[in-house]
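This document opens with one chain alone, in structure tokens, the form predicted on its own.
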Amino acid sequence: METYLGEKQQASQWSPYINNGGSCLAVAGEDFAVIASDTRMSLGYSIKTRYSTKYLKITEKCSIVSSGMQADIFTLHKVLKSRAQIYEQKHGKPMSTDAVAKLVSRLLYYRRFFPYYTFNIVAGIDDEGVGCVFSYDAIGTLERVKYSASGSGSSLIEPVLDNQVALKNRNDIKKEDYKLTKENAIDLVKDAITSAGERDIYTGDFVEISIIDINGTHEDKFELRFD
């Protein structure tokens, strides 16, 4: 654009969205699910806080992790938690994992014209006691998968899960003979997000990890790099 004096006028650029970085992942087994996320909140090359959670336990058998814009993550988690509490008070029982997965999908879809800038993963145990993971796009399209990753470190984590969980391009192991145990899944999730923290500057500080099985949810926390 040019003014009448021939000077170039620069159009201002503004977006309501920012990406605060961080990484999330989840892996499902036969009777368990492991879900994890880091706690670093960044803006550009600045670390705003080292203790910003991306994790929410919805029920004893279902949790969610979200990456993207921290303000939208907080809002979505608050709405989701309140809807889960209303459901439990109304029906006298907690929501199933499948119901939570569909609720998240609808909450995201209702905001499709001004979406939550969040990239979510729901993990837990379904009604049959089988581990499950649900991945989403920004407007609520969901898919049930065995594993998923989102966030700034997802491109580093996904290949590890492809190789170790889906056994893609593996000739040394037969898929029908392979069984992912809970202990192996926990170690894999820890190794995957730790390795992402070594290469991705937006992933670091602490990891909140949750192991979900038929007996409920066990939560743990460990350190990553602080630089």
The other form holds:
Amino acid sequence: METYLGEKQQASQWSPYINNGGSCLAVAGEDFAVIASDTRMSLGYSIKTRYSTKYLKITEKCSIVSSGMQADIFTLHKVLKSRAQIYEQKHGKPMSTDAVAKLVSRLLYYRRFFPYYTFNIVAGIDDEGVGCVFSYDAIGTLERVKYSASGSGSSLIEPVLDNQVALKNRNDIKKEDYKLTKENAIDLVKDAITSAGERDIYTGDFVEISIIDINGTHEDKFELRFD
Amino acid sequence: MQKGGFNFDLYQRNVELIEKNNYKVPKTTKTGTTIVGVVFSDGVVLGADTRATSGPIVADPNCEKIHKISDYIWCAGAGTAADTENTTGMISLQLELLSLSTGRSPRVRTALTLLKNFLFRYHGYISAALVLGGVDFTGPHLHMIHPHGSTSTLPYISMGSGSLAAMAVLETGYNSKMGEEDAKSLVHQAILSGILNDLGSGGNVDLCVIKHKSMEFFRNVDTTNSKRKFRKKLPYMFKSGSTKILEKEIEEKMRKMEIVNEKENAIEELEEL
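Form predicted in complex with the partner chain structure, per the form predicted on its own context:
Zooming out: every chain and molecule, the one shown earlier first.
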């Protein structure tokens, strides 16, 4: 069936996937990592709930945030939590962050032909005590990075992190002279996700932010716009 | 001037552009929107949110959606921003010329007819959904106009993506014997409901109260939802040179002033003026 503009309209096919919106980000420092996600769950132009968690603490040294389809986020987190628990009980110690990162990648690739509609970021402290962030695509491509953003607000957040964490397109500060302190990183993460909440309609309500360092994980929550 | 009926002059050109020239139909800025109108004992109250969206992005967090058609006839618009602005602007122009040539003050039903005839000619392709309200010498009037050109006359109306959220409030709170304060409060609550529950609406609440020979526009009457809740203490500092300087040219701005004529009592003379 053709419309006047010449577009061909096909009978709309049922899709198993929906996007519940939301933004996630994580930044790694020298000896800490900051990870955050908003809590708004949307469908179309409606808000389904203002508080639906996208964050999971896997070990004291490692957490994950995911954006995309809430059903798949819930299931992936459920599977991940139980796999981490099984490992801990079998080996007598919690999973290292590198092991968690690889496990997430394998779990995602296991579903290569019916993927989890999730865009994940894992962050934490590695075995040497250095902060790390791992970013993934929907089928488990793994890359260790210094910072990452995912979700509906990712295109608003990523350029800010490029400029402020990686110092891209800046000739005023040299990388060698620059050190990202924990307070600055927390403020930057809060600022970036607040800015995403201003301009992205799917990001808002509350943010769960978590700071991971050698002493463990400190979880916090703050408000965004409700409109 | 268009004589009447449908105008499909550009249909063939559009089809060719898309098929042969790989033309990408541009994305329009829609206003998402919650707009509301309520009739009360002495007049009408119009309300609107202030968010304009371009897909999932907020293009303008504080735009004006209540447009002036004439002094005491105003129109709130939902749909494509360019369409609502240009349509209301054009009809406002036509109404002024008409009122000058007839020597009479404009009527709401005239604006209604001009708007509906214009939109019907374009078969719904001008995506303007309007809430037209005003007080003329025949009394207060409130109408809703759909993009295809159909109209309804009702005591309370809501349109836009947030219309369901707003209508829920209107249906609960409306009564035919409302006074000005009750009507303003009801419209305010209806718009707030749209702002909070609809993702296409947001920002501040705008109100417009029209009574006989009186119009009050309350721009941004409620800004509690649009305040940024967190701002980092240290500002973003970019020293000079952080963007590479390719060329430098310094122009003198201050020109030397020449004293041509000096008057003794010049300052007193100026003060007397």
